[in-house]
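The chain below stands alone and is given as structure tokens, in the form predicted on its own.
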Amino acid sequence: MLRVGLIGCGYIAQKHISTIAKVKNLKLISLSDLDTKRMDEMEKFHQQESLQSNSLSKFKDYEEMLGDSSIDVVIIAVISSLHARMVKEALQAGKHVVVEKPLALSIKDAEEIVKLADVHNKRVLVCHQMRYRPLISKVKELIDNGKLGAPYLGVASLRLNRSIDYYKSASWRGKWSTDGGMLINQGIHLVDLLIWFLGDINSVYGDLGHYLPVKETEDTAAAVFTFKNQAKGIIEANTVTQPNNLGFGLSLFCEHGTISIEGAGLNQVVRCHVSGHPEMEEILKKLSSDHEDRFYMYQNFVESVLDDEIELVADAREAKRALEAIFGIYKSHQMTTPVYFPITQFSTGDMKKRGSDG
């Protein structure tokens, strides 16, 4: 049984707590938050979800939690700018880690986390849970087993609404140094899936738009990737869709087929053609009703902790690839020229320091 401590008792903590209650060999025993009321609320929520009345240990100081030898796994669900520091401290304290996206806000921090995880032989799961969605993982399987043939083009669309009030409601939102940007927060899942499907990036040309005066970060983004296998990738993303969210889109155009998935939950199969496999459309549509991606994510995490031979699908190395792709867009916008990979140095703070607000 892996014993879990959760740092950060905001809204997203509920998703972790409800999922943990369903996963074998995982038990929540501790909470940490600066707000004791929020810890009390999450304790009650945990009791409801787990159908148990046991109390949880509570720490206002997360470093005290890290010093608790009874904890095997730490979940980090705080603001983006604190992720990297807390992950590194947890690894140094001998804990396995689950961290909300993004892993970090700089290449340097992401690389240090990868190295620390290796040195301490600990797992770092980054919550790119969409990789675990059965519909999405089946598409990945079709690519990997060659049924779709060579990939030619991938297109990712993000069309959301984030109001001025949304940014005013928390002082850290919309700032390069604490938030990281729209692509880092709202767009990273689609970026991650695009590169998971299409492979290593050779270059990117990106451009950003900034319109809302209450924030520093981008409101719109457009980018064209060239992958090492010569496939192209297009990302168009915005948080100014009126009057509310329109949803997501992810399409693949390949040698032997086309797959297009859309919708508010990215679960509507609008096109599935795989040459020689007419049954695949019905298979994907059936899979689209399974939304237990967080459960499968945690299940993979537990199995990988208990068995070194089991690969962690969304580890720190993989999360670093998604960050690097987005940093490539940001850097290209600043330089007004294509950027070639790998990118060895960049942070979201560089966007502010260099006077680039989009």
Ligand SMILES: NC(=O)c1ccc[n+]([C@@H]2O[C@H](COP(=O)([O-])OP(=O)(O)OC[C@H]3O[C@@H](n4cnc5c(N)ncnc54)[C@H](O)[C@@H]3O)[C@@H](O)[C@H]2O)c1
Given for the second form:
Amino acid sequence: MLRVGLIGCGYIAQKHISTIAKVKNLKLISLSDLDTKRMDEMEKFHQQESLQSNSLSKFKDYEEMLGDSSIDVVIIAVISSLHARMVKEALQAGKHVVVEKPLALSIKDAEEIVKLADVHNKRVLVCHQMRYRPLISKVKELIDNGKLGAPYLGVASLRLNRSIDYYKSASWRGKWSTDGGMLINQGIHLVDLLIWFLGDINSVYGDLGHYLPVKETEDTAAAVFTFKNQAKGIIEANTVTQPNNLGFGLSLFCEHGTISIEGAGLNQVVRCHVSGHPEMEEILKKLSSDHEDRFYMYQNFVESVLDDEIELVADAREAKRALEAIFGIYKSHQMTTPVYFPITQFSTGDMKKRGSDG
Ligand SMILES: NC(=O)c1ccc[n+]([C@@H]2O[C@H](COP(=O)([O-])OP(=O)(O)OC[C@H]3O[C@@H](n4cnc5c(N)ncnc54)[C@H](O)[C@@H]3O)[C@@H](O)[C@H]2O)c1
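Please give the corresponding structure for the form predicted together with the ligand, as opposed to the form predicted on its own shown earlier.
What follows is the whole complex; the chain from before opens it.
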């Protein structure tokens, strides 16, 4: 049984707590937040979800929690600018880590985390949970086993609405130094899937737009990637869709097939053609009703902690690639020219320093 401490008792904490209650070999024993009331609320929520009445240990100071040797796994679900520091400290304290996306807000921090995880031989799961959605992992399998043939073009769309109230409700949101941009917060799941499907990036040309004065970061983004395998990738993303969320889109155009998925939950298969495999459309449509992403993600994490041979699908190395892809777009916007990979240095703070308002 792995004993878990959760740092950060805000909005996303509930999803972690309800998932942990269902996963074998995981037990929540501890909470940390600066706000005692939030810890009390989450303790109650945990008792409801786990159907257990035992109390949890609670720490206002997360460093005290890290010093508790009975904790094996630390979940980091605080504001994004604290992720990197807390992941590093947790690894140094000998814990396995689950960290919300984004892993970090700079390449330097992401690199240091990858190295530290190796040195301490600990797992770092980054919550790119869409990789674990059965519909999405089936598409990845079709690419990896060659059924779709060479990928030619991938298109990822994000059309969401984030209101002024959303930014006002938590002061860290919409700031380069604490949140990162819209692509880092909302867009990262789709960017991650695009590069998971299409591979290593050769170059990107990206441009951003900024309209809402309540925030510092971009509201719209458009980018064209060229991958090492010659495939092209397009991202179009915005959080100013009126009057409310329209949803997501992900399409792949390949040598032997086309797959296009849309919808508010990215779960409507609008086209599935795989040459020689007419059964695939029905298979994907059946998988589309399974939304237990976080459950499968935690299952993979636990298995990978308990068995060295099991690969962790969304580890720090993979999460660093998604960050690099987005930093490529940001850098290209600033330089108004394509950017070639690898990108060795960048942080969201650079967007502010250089006076870029998107
Ligand atoms: N994977 C996803 O789909 C997904 C969805 C939503 C949010 N997130 C991520 O989850 C993270 C948290 O987002 P949220 O919406 O829950 O934020 P939130 O503002 O609702 O909650 C953050 C919590 O962290 C606490 N906190 C801040 N500093 C702390 C410290 N030093 N020690 C302990 N607690 C501290 C705050 O008091 C607050 O309760 C963000 O990084 C966000 O990007 C991921």
